[in-house]
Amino acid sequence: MIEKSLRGSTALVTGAGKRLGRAVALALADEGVNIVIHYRSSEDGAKGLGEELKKKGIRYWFIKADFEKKEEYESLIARAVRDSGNLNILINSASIFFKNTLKDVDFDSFTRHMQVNAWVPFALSREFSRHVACGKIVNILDARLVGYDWAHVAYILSKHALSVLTRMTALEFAPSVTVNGVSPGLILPPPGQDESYLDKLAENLPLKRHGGPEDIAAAVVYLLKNDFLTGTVINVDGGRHLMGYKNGPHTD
């Protein structure tokens, strides 16, 4: 395989101010990619990322957009192109993640997760494909697509939708735009939990350990460097996708 250099490209990374979005932005910067930093409420995190990118000698721009406001997300690609002058890569990382079960999930939570986690990434991808002559999209999915997430029903359904859209858009946007995905497993603990939360769950994985944000970032970089991949999803989950789930609520 001949890897393509990403140096000089420009990437819009949604949710870049924290967690996986931040890790992906930093990894792309190490490859010489300029970054359009999208954030909603994590302004401090976005500014902190900007300082790190500045030290790496990378150009960067800030764009704020609330994915629950149509007028803000529908203009996001156009604003990114206007500010940066060029756009080659789209990383759909931003998402929401709230607890609900089959017993208590309601319509508002369902539609909210669907909008932020599936519809907006699709809308951005479609607009991206219209603006660029040649480009690459990577969607951040979830390892629990193999099985279920009984504690976050609206969330996992939205990620299932994004997974299907990843394959559909890979066909629709070819050959000028590639669309791939990365499914993280035990990478970061939920807010309010520490690493011991991951250590306990990792005992059930084939590799008996959890990963880190750098593992996800490396997978994203790999997909971007390979020009002959589209519609591919990489499971970065310590082998979790090989195990499936029982026919009932999972222990996590």
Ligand SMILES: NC(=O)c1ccc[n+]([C@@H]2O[C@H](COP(=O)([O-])OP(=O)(O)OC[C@H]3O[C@@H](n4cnc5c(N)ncnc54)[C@H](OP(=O)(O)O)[C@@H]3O)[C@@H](O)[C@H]2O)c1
Given for the second form:
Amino acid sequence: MIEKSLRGSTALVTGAGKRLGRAVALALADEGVNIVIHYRSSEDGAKGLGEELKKKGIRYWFIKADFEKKEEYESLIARAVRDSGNLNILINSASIFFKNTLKDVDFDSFTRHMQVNAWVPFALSREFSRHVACGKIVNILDARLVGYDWAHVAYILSKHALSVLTRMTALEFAPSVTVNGVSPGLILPPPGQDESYLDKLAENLPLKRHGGPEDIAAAVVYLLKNDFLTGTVINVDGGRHLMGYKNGPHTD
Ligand SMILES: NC(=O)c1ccc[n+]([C@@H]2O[C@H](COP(=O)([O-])OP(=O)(O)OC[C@H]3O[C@@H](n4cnc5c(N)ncnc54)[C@H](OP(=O)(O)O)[C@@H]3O)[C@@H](O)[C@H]2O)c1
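With the form predicted alone done, generate the form predicted in complex with the named molecule in the same format.
All chains and molecules follow, beginning with the one already shown.
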């Protein structure tokens, strides 16, 4: 593999104010990538990330946008291009994740998940492909795409849509733009849960432990550095994708 330096590139990272989005932004910064920090409500987190980037000597810009508001997400790529002057990487990480089952999922939750987790990443990707001469997109998916996450039905359906869109857009945007994905497994506990929640679920995994945000960030960096990959999804999940639904840790 020929590893390409990312130094001097500029990445828009959605949902960069906290958790995985933040970790990906920091890992890219360590590769010399300037960052457009997208956030919706995590203003303090976004500013904190900006401080970290400043210490690393990395250029950064902030963009606030709610993906449930068309007027905010439709202008996002144009704003990122205008502010940074040189956008060539898009990381679609922002998402919503609410509990529902097939018994109680309603149209509102279905369409909200589809909008934030699939439609907007696609709309941003299409706009990105129109603006850049040459670029790279990484979509953050979910290892639960293998099997069946019965506790987050609207969420997992939206991730299935984004997974299919990853392959469709990889073909559509080639050869100027590559599109790949990373599917995280057990990485961070959902809000209100702590480490013990992950440790218990991790007992069922082939590798018997959960991962960390740095594992996801490293996979994103790998995909961005390899110019010959498109339409590829890496499962970063301790082997979870190898397990059947019935045997898997499917209660999270
Ligand atoms: N954590 C895990 O272990 C895990 C496992 C599998 C897959 N994933 C995937 O990895 C990605 C990141 O996960 P995470 O746990 O870090 O996510 P998270 O904590 O739920 O954060 C999601 C981000 O999405 C943003 N967001 C939510 N609703 C939005 C909206 N309407 N408009 C714009 N932005 C919005 C939030 O921005 P604000 O905070 O600024 O509002 C937040 O920064 C997601 O795609 C998730 O599905 C994570």
